[in-house]
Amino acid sequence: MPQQEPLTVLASVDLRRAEALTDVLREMREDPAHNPVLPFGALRGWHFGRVLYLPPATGLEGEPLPPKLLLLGDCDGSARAQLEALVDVGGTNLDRLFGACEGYPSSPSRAARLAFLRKKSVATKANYVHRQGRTVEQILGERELRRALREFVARERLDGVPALEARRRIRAFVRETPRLRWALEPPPPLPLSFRAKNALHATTLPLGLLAFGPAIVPAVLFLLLLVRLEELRDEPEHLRPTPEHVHALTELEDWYAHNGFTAGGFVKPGWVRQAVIRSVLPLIGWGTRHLFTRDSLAGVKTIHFARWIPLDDYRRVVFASNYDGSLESYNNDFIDLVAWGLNLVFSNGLGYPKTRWLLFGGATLEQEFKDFLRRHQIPTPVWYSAYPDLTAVNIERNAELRAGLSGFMNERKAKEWLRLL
C-alpha cells in the first residue's frame, strides 16, 4: 500500500499572460475531473487537486511580488511519480496551463514539461493526513462494499436474525461474490522503506532537544519573551470581509459532502516573527507525521488532507486543507478544539486577533477571528475531489465495516459491527 504524499508546484506567473490564465482556469472549473485541459479524474491515485491563480501583490516593504499558479495535489505514492502522471494525462494541454508561467518551456516535449514542473516542485514542511496509507482505491471499494452489503442485507431480510448469523450469511455472500472477495483480507502494510524513514524521523525531535535543550529552551524562552513584547504593541484592526469576496467564495463553496479551503497572508515584519514561523512549521510537520496520524488533527476529525506552504521566502503563507461540511461549522471545531495551534501558526500573520503568550487569545476572539480567516480566504476555481459524497467519518466506517468481515466476534461485537450498516 503506498504512502500519501502532497505535490505542491508553484510557478510565477508572466503578467502579460495572466488573463489568457484566467480564462484556462475557468474553463477547467467547468469539471474539474473531466475538463481538457488536466482532467483530475484520470489521475489515479489523486485524493484532491486544486489549481489557484495568486494576483500580483506588494510587499510589506513595497516590493513587487509576482502573480503565482499554484497546483496541489493530494496523491497516493510519491509526488515525483504522481508528477510523472500528471505530464502524461494532461499533455500538450498543459501546455495552456502552464504556458502562461516564467520559465516555461518555448518548445514543450514531455520532458521539458517533467523538468519545469520539478523544477517548480516545492517541499512541503508541514502537511497532515486523515489516514496514512488509505488511498483512493480502498476508499472507492469499501464504498461500494457498504452499498452491496446494504443492498444484501435489505434483500434477504435479516432484520430479525441473531446477529451472529447475520454476519456468517454477510461473509459467505461476500466469499462467493467475485468482486467483493477483496475486502476479506486487511488492506496490505505500509511499505517497509516509508515506515524505516518515518521512525528514523520520529526520532529527530527527541534526540535534538537530548542534544541541544540546554541551549534550545533558553532561546525558545528569549523569543517567546520577545513575541509578547510585540504582542503588547500590537493592535490589530478588525476588518469584515467585503460582500464582494464572501459572494466569490460561497459561490464556490457547498457543492459536496466536503469543501477545499485556502488562505495565505502575509508574515508579519521583524526578524521575531521570521524566527517563530520558521521554527513552528516544521514543528507542525513533526506533529502532523507522528503524532496526529488516526484519523484526528489535535482533535478535530473532519479534516481530509491539510497543507502549509511558505511564499516568497517565508513573505507570505498559503494554508490549504480538504475538511467536511460547511465553513461555519468547520471554523468552530478548531475555536473549540485546538485554538492554541490556530495561534501558534496564524498569529505570526498580519492583522490576526490580539494574541498573549503566542498561543491563548486570537482565535478565541471567535468573530475576529472568522472575518480574519475570510477575508484572507483565496478564491479556489478549480478543485478536485475523488469521493464528493463521502465525509471523514463515512470513510473510516466503511473501513470499520471492511475490517469487521476478518477475525472473531461474539453476539455483542456482531450487533455492533451490523449497526454500521
Second form
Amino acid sequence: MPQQEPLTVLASVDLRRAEALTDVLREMREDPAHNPVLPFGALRGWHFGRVLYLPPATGLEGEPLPPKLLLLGDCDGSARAQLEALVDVGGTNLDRLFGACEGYPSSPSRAARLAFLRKKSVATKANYVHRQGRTVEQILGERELRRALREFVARERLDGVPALEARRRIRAFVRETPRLRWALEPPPPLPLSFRAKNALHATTLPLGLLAFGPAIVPAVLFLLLLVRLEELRDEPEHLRPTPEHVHALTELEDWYAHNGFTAGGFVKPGWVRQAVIRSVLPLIGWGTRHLFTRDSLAGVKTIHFARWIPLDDYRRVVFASNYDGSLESYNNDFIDLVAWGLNLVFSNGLGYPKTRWLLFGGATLEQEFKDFLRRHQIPTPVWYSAYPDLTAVNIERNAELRAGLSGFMNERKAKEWLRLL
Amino acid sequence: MAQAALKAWPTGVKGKKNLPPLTGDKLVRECGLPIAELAVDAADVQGLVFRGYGALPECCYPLLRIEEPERGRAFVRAIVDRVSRGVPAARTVAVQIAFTSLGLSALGLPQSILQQFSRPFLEGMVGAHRSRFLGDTGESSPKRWEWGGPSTPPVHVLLMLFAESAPRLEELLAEMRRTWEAHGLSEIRILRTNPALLGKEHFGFADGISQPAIEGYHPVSSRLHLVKPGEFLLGYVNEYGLYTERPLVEAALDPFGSLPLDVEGSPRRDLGRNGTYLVFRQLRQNVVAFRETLDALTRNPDGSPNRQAREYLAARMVGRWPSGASLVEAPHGDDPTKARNNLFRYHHEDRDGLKCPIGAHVRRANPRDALAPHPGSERSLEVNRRHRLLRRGRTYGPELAPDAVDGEDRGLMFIALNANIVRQFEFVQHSWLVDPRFNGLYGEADPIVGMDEQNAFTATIDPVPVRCTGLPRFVTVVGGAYFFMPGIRALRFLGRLPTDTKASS
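What would the structure be for the form predicted in complex with the partner chain, given that what you showed me was the form predicted on its own?
What follows is the whole complex; the chain from before opens it.
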C-alpha cells in the first residue's frame, strides 16, 4: 500500500490577473469533483483537495504581500508522481487556473506546466495523516464491503446464530462474491523503502537531542523564558468575527460528514517567535510522523489530514485540515483534548488568546479561542472529498471489519467483531 | 478574616425558608467575597430556571408582538412585579417572560448592546445553514412553520403562564391579556398545553427525568448531574471556569442603577446576569406513524401484531421503558421501581449498547460517560457537563388512545435553557441527535427526533446487529425561536430604557 503524502503548490498571483482567477475559482466551486478546470474526482488516489486564493495583504512592517494561489492535495503515493497525474488530468485547463501566477510559462507545454508546478511545490514541515498507508481505493472498497455485509446479514437472518458460525457464513459469502474476494486478505503493508526512510527519520530527533542536548536544553529554556516575557506583555483583544465573515463560512459548512478547515494569520513580530515557530513546526512534523500515527492526533480522532504551511518566509502560517462533524465539536475537541498542542503553534500567531509558558491558557479560554479561529478562518469554496459520507471513525470501523475476515478467532472475539457490522 | 467571612455564609437554609437570602452584591459588601464564589442570586432569576412548575399543571404560552417601543417598555414595567422569581417559589400561579432579539430591538435596546448577545440568538433559529445544521429540513423546514418562520409574523415576546387549575389559568391569561392589550401589544398566538400529560409524552414515555442540577442552588447527592451555574445563567462561572459572553452596558446607559455589576470587575453593568437563553421548539409528534411503524416491524411471522415486541422495540429506540426506567438498569422489562433511578452510566455497564442501544434517544441526548476522552472516566463526564440542558417543556394536544387513529395535532412544546446556545442546544441537536454518524454509527440519526427521511436504527445485537431500516420521520418541527429570559433587574432595565437610546447607538 502506498503512503500518503501532502501535495502543496504555492504561487504568487499577478494582481492584474487576479480577477480572472476568481472567476475560475467560482466555476470550480460549482462542482469540485467534476468541474472542467480541475476535476478532483478524476485524480486517482486523492483523498482531499482544495484550492485557495489569498488576497493581497500588508505585512506587519507595512510591506506588501502579493496575493497567492494555494493548491492542496492529500494523496496516495508520492507527491511528485501525483503532480504528473495533475498535469495529465488538468491538461490545458491548468493554464486557466495557474495562468494568473507569476512565472507561469507563456506558451505552456506539458513539460513546462510540470516544471512550473514542481518549482512551486512546497515541502510540508508538519503533516498529519489519520492512518498512513490507507488508500482511497481501500477506503471506498471497505465501504462497499460494509454495505454488502449488512445486506447479507439482514437477508440471511443471522440473528441468533452462534458468533463463529455467523462469521463462517459471512466469510463464505465474501469468498463466493468475486467483487468482494479481495477483502479476505489484509491490506498489504507500506512499501519497504518508505518504512526504512521513516525509521531513519524517526531517529533524527532523539539522535539530535543526544548529540546537541547539552547545547539545546539551555537554549530551549532561554527561549522559553523570552517567550514568557513576551506573553506577560501580550494583551490580545477579544474580537468577535463579523456576521458577514461567519456567513461566508457557514454557507460552505456541514453539508457532509466532514468539513475542510483553512485558517491563516501573521506570526507575532520579533525573532523570538520566529525561532519558536521555525523549531515547533518540524517538531510537530516529527510527532505527527512517528507518535500520532494510529488514528488519533493527540487524542483527537476526527481529523483525516492536517498540515501547517509557512508563507512569506514564516511571516504567515496557514493551517489546513479535514475534520469530522461540526466546527463547534472540532473546536471543543481542540480545547478539551489538545489545547497544549494548539497553543504550541497558534500562540505564535498575532491576536491569539493569552498563553502561559507556551503551552497553558490560550485555547482553554473557550470563547476567545473559538472567536480567534473563526476570525482567522479562510472560506474555501473549492474543496473536495473522495468519501464525503464517512467519518474517520467510520473508516476505522470498516477497516476493522475487513481485517476480521482473515485470521483466527474464538467465539468471544467473533462476537466482538460482529458488533462492528 | 477570610475564615470569619466564610462562616457568615448561610450554609443551610432549612428552617429559614421565609428569610430572603442575601443577594450576590449584598454578600460582597457584607462578607467581602467575590460574587463568583457565592451561590446563585435566585431572587433575581426567573423561577423557570430552577423548577418546571410540576405543581402547576395548567400552562399556556402567549406569543406577542411589540408595536411601539415606549408602549412595549410600559408593558415590561407593568408586568415585572408579576414575574415569578427563583425565591420565593410561586405557589398557585407563575408568570415568566422572554424576548427574541427582534423583541429586544423593538423595546429600543441600542444595537451596541444588542450585538453583544450570542450569535444564534441574534440570527434567530431560521436561516439556511442553521436549518441544515439543526435538521430543520423537508417537512420541518421553517418555511412551513406555523410560527417563528420566515413567512409568519415576527415573534417578540414569549409569556409562559402556569396555574394550579384551569380556571386560575384562564383568569391569569385574561389578566395578562388586559395588560398587553392596554399597552398595544398584539397577540400572535396562544400555545396551549395538555395538563393531563404532565411528565409524559405522546409516544407513551415518562419525560423530563434527567435534569442537570445547578451548583449553588439545587441540593444533590451526586456529581453526575451537578453543573456549574454559568452553564445556565449568564454572569456565573461555567464548566470551563469562565464567564460566558454576555451583554454589558456602560454605567451611563443605566441611570437608575437597575443592573447588577459586571462580576469580572469592569466598570460596566451586566445585562446578562441571572438571565438565560431559552430555546423553544414546537415538535409535532406523529403518534399514528410511530405506532404503525413499530407494529409493522414487530409482527409475528403469521402477520399478527406482537404487542410485547412492539413495546420492547419502542423502549430500545427511546432508551427507557414507559415508566422511565433505563434499559441499562432494567434490560429485560419495565421496572417502575427503577423509574426515577438516574445515576446510571453507560460505559462500564453497557459499552457496546447490548442493553441500551448506542443510537437510543436518551443515550444520544445525554451520552453521560460514553464518549471520548476516555469513556467511563471522570474526564468523559467533565466534557459531558459542557453539553447539558435544562428542559422545561410541556406536552400539547390530546392523548391518543391505544389502537386509535385520528388527525389531531399533538406533540411537545420543547423548551431548553442554556447559557451558550452553540455549545449546548445546537451541539446536542446536531452532533448527538441529528448526525447519522454519532459515536461510530453509520446512517443512523436519532430514531425519535432524528430528521432523516430514511432513517435506520440498530435495535439489538445478537450476535449480529439487527437494524430497522426505512424509518420515517416521527417528529416534525412546526415552530420555534431563540429567546432570552432576563433576570428581574435586567427586566427593570429594559422597562426603563431611555427613549432616545436608539439614536445614541
